[in-house]
Amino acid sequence: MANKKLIQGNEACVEGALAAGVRFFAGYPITPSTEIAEGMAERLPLVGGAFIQMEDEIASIAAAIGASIAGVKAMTATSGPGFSLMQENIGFAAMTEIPVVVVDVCRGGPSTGTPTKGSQSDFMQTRWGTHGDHPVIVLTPSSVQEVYDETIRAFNLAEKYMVPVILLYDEVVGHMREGVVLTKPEEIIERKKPSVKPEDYRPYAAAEDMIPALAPFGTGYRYHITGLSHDETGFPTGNPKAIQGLLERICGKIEANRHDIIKYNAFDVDDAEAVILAFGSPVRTARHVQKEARARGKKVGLFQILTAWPFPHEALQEIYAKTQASFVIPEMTLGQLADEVSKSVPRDKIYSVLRNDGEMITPAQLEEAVRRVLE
């Protein structure tokens, strides 16, 4: 019998997290997300695994780094002002190929903002936030069952690609409460191991799909990490060669498997005149309206994002060239996705719809603009 529960959905993210095999958690409580905390602090001892509370963010995310450097699948849980601060060490990340799993429950800002409203603000931050020419994969599910299945994916993309992995969810979907069904993983991904002599160990030397193979600390391979340049052996370089090889990798690595990356939901595109694309909550608001249109006979489609970076574009150009449909984003932002968009769309041909007071987008609202954009 199915394991079916009815749980909000930062509990389906401790969920997910532990049916993919996490083992170590390090947070700070801040709201929305400080369910994802209490509830590891109650279920990680319990599966012989560690939660600590640190004094801020910054903290958070080092000790979770360091617990992945010594071999454990580990994880943080942030919204908006911690994420800020976490930027420096996703950047360490990304740069020393270490996997870590960032739970961002979004809510409005700038600064302290409003903290028990929903935003989707946080979305050009969860790709440019940290400096510099970067690599990083960015999940947004849009229901309390896609936090427990795009989390247990967020770690096996983490492992699988040695990279950080955020998984991007608004406070309405954080705190919502569904039915879900607790599936058993089809897949557990666990990182590459080495497959040479501790002697001839080169850490950063990755073969032909760019994915180096890190030892756990304490296995017997002994390299150095730093988040300076460096070259095959981990340590600093100053070779401009040697620079450009290394950062042309870590991003390569997630731009050559931009296929196995990218998920997102499609229906009725094929012929639709008008197309709305969303993720997060606005989803629910969106398919409501999609539905309700194809049954007035109106042509209208519904792209919902699951994977927000790597972005969606050749998908997108694909709907664009066979239809050339309108699109109508409903955004809890002033415009960020949108921006993305027309990376892809024509700008004349993209339609905002756009609430960033911590109120959700009504079906009233997003049905008026679509009504227009049919006239």
Given for the second form:
Amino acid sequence: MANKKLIQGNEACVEGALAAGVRFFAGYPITPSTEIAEGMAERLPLVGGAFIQMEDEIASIAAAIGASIAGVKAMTATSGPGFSLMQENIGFAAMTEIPVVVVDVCRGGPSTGTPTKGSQSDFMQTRWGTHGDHPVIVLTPSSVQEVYDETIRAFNLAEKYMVPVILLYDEVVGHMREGVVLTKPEEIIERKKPSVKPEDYRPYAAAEDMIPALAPFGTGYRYHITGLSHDETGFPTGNPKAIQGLLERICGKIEANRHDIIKYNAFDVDDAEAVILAFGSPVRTARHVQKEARARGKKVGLFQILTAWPFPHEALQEIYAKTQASFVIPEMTLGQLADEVSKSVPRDKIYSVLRNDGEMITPAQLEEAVRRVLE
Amino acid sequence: MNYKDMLRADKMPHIWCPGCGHGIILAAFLRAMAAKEVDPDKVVVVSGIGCSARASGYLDFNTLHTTHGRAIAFATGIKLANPELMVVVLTGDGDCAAIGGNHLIHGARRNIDLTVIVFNNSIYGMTSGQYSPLTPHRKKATTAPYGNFDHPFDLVELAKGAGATFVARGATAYPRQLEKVISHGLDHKGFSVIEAVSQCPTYYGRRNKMGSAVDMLHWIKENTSPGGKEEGKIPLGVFVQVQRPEYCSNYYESIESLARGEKGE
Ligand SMILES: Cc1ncc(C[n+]2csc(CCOP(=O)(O)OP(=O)(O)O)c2C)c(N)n1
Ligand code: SF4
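Let me have the form predicted in complex with its partner chain next, following on from the form predicted alone.
Okay, now the whole complex, with that chain kicking things off.
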């Protein structure tokens, strides 16, 4: 029998993480993500895993990365202010290629902003929050079921590509309750193991696929991990070729696998005159508006982003080339998503519905925009 | 095991200046390790950022060079994820008492089984000589050209107050004693803090007109008290050595009994 439950988005995140094999959580309380820490504190001890409440978010992500270096699937969860504090160490994980899952349940910012209300304005921060050219994967569920599924996918992608994966969803998704089916994951991915003897081991000598096989500490492969630019041996280097090569590889391993990482849902876009493009809770409004429009014979499609970074530019370019459709973009920011879309769709074909006041974008608001676009 | 076998000889020469005290501390640590029956595969050395933090790269263990100030937090994750590992943190006075001060006190409070060796040269060496939270009042630094307006922490008192269950201080001028206190710290099950008073001739020494590295070692010798009793001198030795339940042992024992209790219901 399917394991169906009525739970909150943040609870689904806990369930998804456990199903994916998480055994370590370090965190610091912050609204609207705290239920994840509370859920982990309750559940992890029962499966022999470790939960620890750290002194701040910097320590939280550091401890999670440390646990991952010891070979354990690890995560942390936070919201805006805490997410800002985590940035330096997210870059450390990207640079040293340590898998870790970071959940950012987005509230209004900047600063303390609007703690109890939804926003999507960390969108760009998830991509460019830490300094330097770096790889990162960001997933954006819009329902409780998707939180469960995408949390599992986050762990799989982190282990597969040896990269930090950020799960970004807004407060609305985090706190809403829906029925979910807690299906056993079809696939659980574990990180690559070294295939050579310790004496021949070069930790960062990645194969064709650009992904290194990093042995967990304590397993007989003694090596060095550093956030400094390093060569294949893992030791610091000042060699320009090695520095550039490292950056190209750590970013390239994600770019080369865009097809595997990027996930979206496209509904009725083939003949669309207007495509609503969204992620997170605005998808819910969008789905409703799109269906209603179709029922009235209007050629409206919906493009739901599930992988925000890398951004699904190819798919958008294809849709635009085929349909010349206008893109209506509802987002709970002052235009961050539309800005990114403009790399693939001409500016004059983009119609923004912006709202960052803590409230959801209403069907009436979006309907009105779609109607005007179609006129 | 010879302590030299614990070095990654191919990574020499090291980056430290001639006369830097960091090498003396590292050698004391390695001699202490060499005298123990440890499997290097099960030893993890974590460091932050600074001249001192570069020490991790020269050691043939599992080594992790993290971000500035965060070594104890990373080490906490490693130790809790796999308590079987022996986890040592090598850190500087800036790394550990300024940017990493929060992690230091909370590690001590938890009594997690880490050995923290603080390379205290009273200055930020790596960034060329700014004052640190352990720079004495009125001493000079590039950011204290008129003398330090701040007052320093006493790291031993700080660690004590935060609840560390092993607290000691050694000095580069007394390398045998330093080795001994590090050795006790490594044996101690719980959070151990060992402050190693050291010299940075390049920045602290030069700016404060303390002469050569040898002169600085003399200064340390004259101004520290290996017995810990001499009036007006920096006391060396072991100041705290008490047993308190260790964090990871307590955690895993507790959740095991929890699991047994669950089954019984
Ligand atoms: C977040 C951050 N801030 C500042 C720095 C610059 N920085 C590098 S090392 C260092 C001070 C190191 O001093 P200390 O820990 O005393 O070690 P020492 O070099 O004296 O051995 C600073 C401020 C940094 N790397 N990261
Ligand atoms: S700058 Fe100072 S602390 Fe750094 S290596 Fe030179 S002497 Fe040592």
